[in-house]
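In the block that follows, a single chain appears as structure tokens, in the form predicted on its own.
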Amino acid sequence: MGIIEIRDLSLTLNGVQILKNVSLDIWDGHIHALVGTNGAGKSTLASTIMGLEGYREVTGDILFRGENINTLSIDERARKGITFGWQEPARFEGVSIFDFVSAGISSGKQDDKETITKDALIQLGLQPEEYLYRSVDQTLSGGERKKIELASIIAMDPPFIMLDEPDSGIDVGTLEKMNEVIKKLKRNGTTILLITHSLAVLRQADHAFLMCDGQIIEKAAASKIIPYFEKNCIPCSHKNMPNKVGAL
């Protein structure tokens, strides 16, 4: 069963219509991707799936769980347990990481916060004693923040999560230690959806999306799209089509 079921999903945006009647259905407890040339509509896709502002006057239908969502707010979603890793990650000045990262613990877990916290942490990397009491501010690398903000979704415990470019802007030593992260999740029955150009990225995923100027034009195991990356594409006239091997 499908935890998210897109159907003829269309969204229109300044007079351009981004996403075409785009249909897709994420199963429980697998990793997908979902990939595409940039402007392929990716993130379109995702910030119409959480609901974000200026993401909601759409056509079709999104369900959730065999519920339609398409009238709830962020934060509606966000308490069924629909979750977004953002690519750039915010800054919250006068935030602790601690405070950022224990925020969306439940509340039957709040006795053991510091624990799953400091586990969130460790988990990527980080050491409790170095970042607890820091603030999620200007003074964190883009990849600490980035790690900060898993840590956020791990000690939160979502059903569903998407990340976008997970693999922006961190070293290789942190895409693997978030690989990790990522297996760790679905192994406990969390829904991944990567969103990504990354064919390192692909490779940790079940099945996978194939997008192209709004539209879904493949669905497969992640292990038939790749060649996608090492062939420029499957034959296609469109302007995305990259133009190099390896290129999205």
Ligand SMILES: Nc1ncnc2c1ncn2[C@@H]1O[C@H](COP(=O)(O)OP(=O)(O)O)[C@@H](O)[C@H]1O
Contents of the next structure:
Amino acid sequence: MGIIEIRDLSLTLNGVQILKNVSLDIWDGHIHALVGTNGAGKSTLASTIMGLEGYREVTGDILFRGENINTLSIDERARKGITFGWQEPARFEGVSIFDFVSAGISSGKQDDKETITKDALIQLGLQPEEYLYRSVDQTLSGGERKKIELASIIAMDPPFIMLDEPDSGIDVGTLEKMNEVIKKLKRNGTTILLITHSLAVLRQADHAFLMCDGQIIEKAAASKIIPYFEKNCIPCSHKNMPNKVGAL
Amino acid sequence: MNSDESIKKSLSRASGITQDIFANKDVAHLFIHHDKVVSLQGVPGLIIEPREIPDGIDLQIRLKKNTVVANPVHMCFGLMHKEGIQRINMDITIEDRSSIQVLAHCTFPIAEKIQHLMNATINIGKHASYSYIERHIHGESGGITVVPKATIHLQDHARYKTDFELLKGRVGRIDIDYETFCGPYSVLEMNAKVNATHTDIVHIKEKGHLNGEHAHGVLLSRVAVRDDATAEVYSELTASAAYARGHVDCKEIVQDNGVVSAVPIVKVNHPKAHITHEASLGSVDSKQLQTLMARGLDEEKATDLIIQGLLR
Ligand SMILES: Nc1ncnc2c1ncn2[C@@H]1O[C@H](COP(=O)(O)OP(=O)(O)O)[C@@H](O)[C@H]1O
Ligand SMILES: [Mg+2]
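Having seen the form predicted on its own, I'd like the form predicted in complex with the named molecule now, please.
Time for the whole complex; same chain goes first.
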């Protein structure tokens, strides 16, 4: 069953239609990739699912476990079990990594807050004694900040996670750690949507949606999308849009 | 227990100072209640001379040449009454190559109608370093007026860092006026953090003159206003010598009916000097807010966490 079902979703921003009748199902417990070149509309689609500011005036339906969530606020969606990891996460002056990472831990698990927070950092190779009381500010490198973003998501432990360009700004070693973390999340039953234009990330997915010019042009096993994407989208072989949908 | 002892106890408790500093001969302290010195302990090289005046204290502080005071000095200026005036006039000299850190607690936990007026002249000698952290603890009535004024001179290679924090209790009315003159290779850092609520009124005026070559200066303010509070932040930084470098950074958060104005003035009078400034006023950053909301925090909790961070 689809944990997320998108039906006929369209979004117009500043007079330009960015999402064009997108429909897709994200299956419970699987790793999905939303793949496409820059500007395809991937981040926009994820933003509408999270309900971010400026991305709420959609037509069509966003269903979470069968329930329409179009009108829910960001935090209501999050409390249902959806979260989003930004491509370039925000910096927080003066907010400790401990407070940031533990912010999303559910009220029922407050007693284990410290253990959960430390464990999340350790999973990403960050030593708690070194990081817990630093601030989530400019003194962190881009890679460290990305890891802390993921740590905060692990600590929150929601059933559905979207990660926007998880490999951007991180080194190879960190990418391996992230891949391990993603595999572990899957083993625990978490559903993941990886938003990417990179083959390295696409290879982590079971299923993939190929997006181009605001449309989903193909849905298939990732192993089938990979060769197509590699051949036709790197570099992009057409100006805007293939002539026909169903390119595979 | 005599009354000075009991006032010292209650002042330190209200200020969050642990009692063990009093037993430690290596930790200097000065406790002033209204216009009386209730406790004073020096350390070698540090000369503290208080003189009682009507409604206050004249204070001469001198740190002798080449003296490094290892432990922070605790100072407490307070009034455990509901009403009154406290004037503190400080004349501070930090002589060449000496270094000291002062933690000042300004404690007025039950203030209903109190004025705390502080006037300081501070001279920091060559290669000397002075760090002054001023933490205010006010009551919840808002009936307090705090007026700290300071003129600071930094000789060459001197360092001065000040952190002003008014985060606990109502601000009431505060009117800060600091002006610093910076010699060659000196370093100035002035930080002010204020959390204003209800009908609090905040005025912050900070001026830095980077007059010497290679002088560096940063003026930073973080003010959060809520309810019907208002704040005016005036930060002026002037660079008038080669390689003088400065930065003005104002981040003021407004909620409810709060009003903030920030006036950063940066002036450069030398082609080899450089100053930058950044200011952001208004609601909390929307990406920060949405990040926390995407972890399930409601808007209010997310906003609180962001503001707490800025004011930390
Ligand atoms: N607020 C906006 N107003 C107008 N166009 C936008 C806005 N946000 C994004 N776009 C456009 O939507 C398209 C898709 O952007 P995005 O979703 O960020 O792509 P991707 O994540 O696939 O690289 C781009 O052409 C982008 O310029
Ligand atoms: Mg994107």
